[in-house]
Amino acid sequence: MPLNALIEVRAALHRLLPPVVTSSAGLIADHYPPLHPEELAATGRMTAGRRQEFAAGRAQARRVLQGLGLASPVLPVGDDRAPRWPDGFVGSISHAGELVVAVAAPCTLLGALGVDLEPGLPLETDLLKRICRPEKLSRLAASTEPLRQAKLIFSAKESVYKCVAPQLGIFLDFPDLEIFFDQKEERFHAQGHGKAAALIGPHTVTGRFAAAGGYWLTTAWASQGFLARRSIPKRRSTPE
């Protein structure tokens, strides 16, 4: 049932970020008041169904920016594709299934933040090799669910993905991250490679997941410090 995967994905986002953040789930169904002219410039070639997900986006995200004092807030779409979020805040957005949830916080007191909400179904086959690096592949074979394991992983990379690349300007290939998860603590840690290497680490970014409702829910979240390094050039874009 939607109504009790929701209670569920709810209650994880709760337990999962650290109280300055704000976080909000809904339908993706439900009724939405309508966009702000600057939101509704981006549905133009937009499907029904698609138009239907911003607009539960958006409604998810104006409730966490309005639990954290802002009146009216608006977030239109970047040039990176990436929901613009009001100057003073840092957050993410994501939907899947029947799912949609935002999360945020001030600056002064987080430099990042992502979150990403996926389908708790295996990995496509022919994905694996494009998400999953070498060295995890050999360690998915041991596992008993090698196909939904990496499925977490890719929406551990989602998360992290969403919260470094707005705040640093860079986009990543899922090669350029590499997670380790904790399973008893829910929480994962991301190394980069390649150029990331010196930006991500156990010690930029913290990861926390869980499973909930169906859905496999990731979080990501970096200090104010994170955002004095330096950036790498753009590869892929970071949509909500």
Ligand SMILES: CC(C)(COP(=O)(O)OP(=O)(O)OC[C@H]1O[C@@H](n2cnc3c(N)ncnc32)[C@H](O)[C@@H]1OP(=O)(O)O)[C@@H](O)C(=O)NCCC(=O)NCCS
Given for the second form:
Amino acid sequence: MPLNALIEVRAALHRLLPPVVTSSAGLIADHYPPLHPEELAATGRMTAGRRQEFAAGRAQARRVLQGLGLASPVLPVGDDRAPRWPDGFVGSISHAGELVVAVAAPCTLLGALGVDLEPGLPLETDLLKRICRPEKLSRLAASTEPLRQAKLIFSAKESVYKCVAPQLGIFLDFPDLEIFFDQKEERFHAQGHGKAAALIGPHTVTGRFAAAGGYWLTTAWASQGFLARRSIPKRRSTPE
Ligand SMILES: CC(C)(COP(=O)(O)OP(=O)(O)OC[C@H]1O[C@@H](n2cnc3c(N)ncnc32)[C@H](O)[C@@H]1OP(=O)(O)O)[C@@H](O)C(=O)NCCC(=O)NCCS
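For the form predicted in complex with the named molecule instead of the form predicted alone, what are the coordinates?
First the chain shown before, then all remaining chains and molecules of the complex.
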């Protein structure tokens, strides 16, 4: 029932995100207004399905930015494939299954923002060692639903990546991040490893998660000024 799932995801977004973040969620299959020519330029080689989810993401992103006071925002695709948010705003888009979500906030109030939605199905077993660091595998094995928990780890890493990578101008792989959950509070934080160790500490990113409508929803944000504390100039990322 996609409508029930949508209602639950919307409620979770409101519950998890700080008040400075505006969010929007919808059905990928809905009818959306045409893309702006600058956005359309990226869709030439997309399949019809991919184009529909791309347009749905752009429409939800436009909706949140209009809620933040922009009349007709445009979100072209950047070199790193991340949306280029209008100057003065940070944001993030995710689509999964039948749903699409977008979140945004003014840069004066938040330094970085990420969101990820994943169907709440178990992670494929052969991906386990790629997604989870070795120290996590033994702890997961002791949990009641290890592969479902592993899917949550996957989503949390994706939202942290979307939050920090465009701002720091780095590429991160799954072993570069370790996620620590507070299950009762629906919170998590991330710790970087290797090249990310000095960039991402336990207080860099605030993470929240929820099981909603059969999906895992994860969000991650960094406070305004996090780039200054990392002493890295803002630039667009290119994979290393
Ligand atoms: C960006 C990425 C994380 C998206 O993950 P996904 O769960 O498969 O797909 P989602 O629907 O949740 O997100 C896709 C959206 O993320 C956004 N996105 C794409 N590249 C991005 C980037 N480099 N930074 C931030 N956001 C990005 C886009 O809005 C995209 O949708 P669109 O192309 O329709 O606009 C993934 O495609 C990727 O590039 N991964 C490489 C890095 C990685 O995963 N490292 C391991 C985690 S540390």
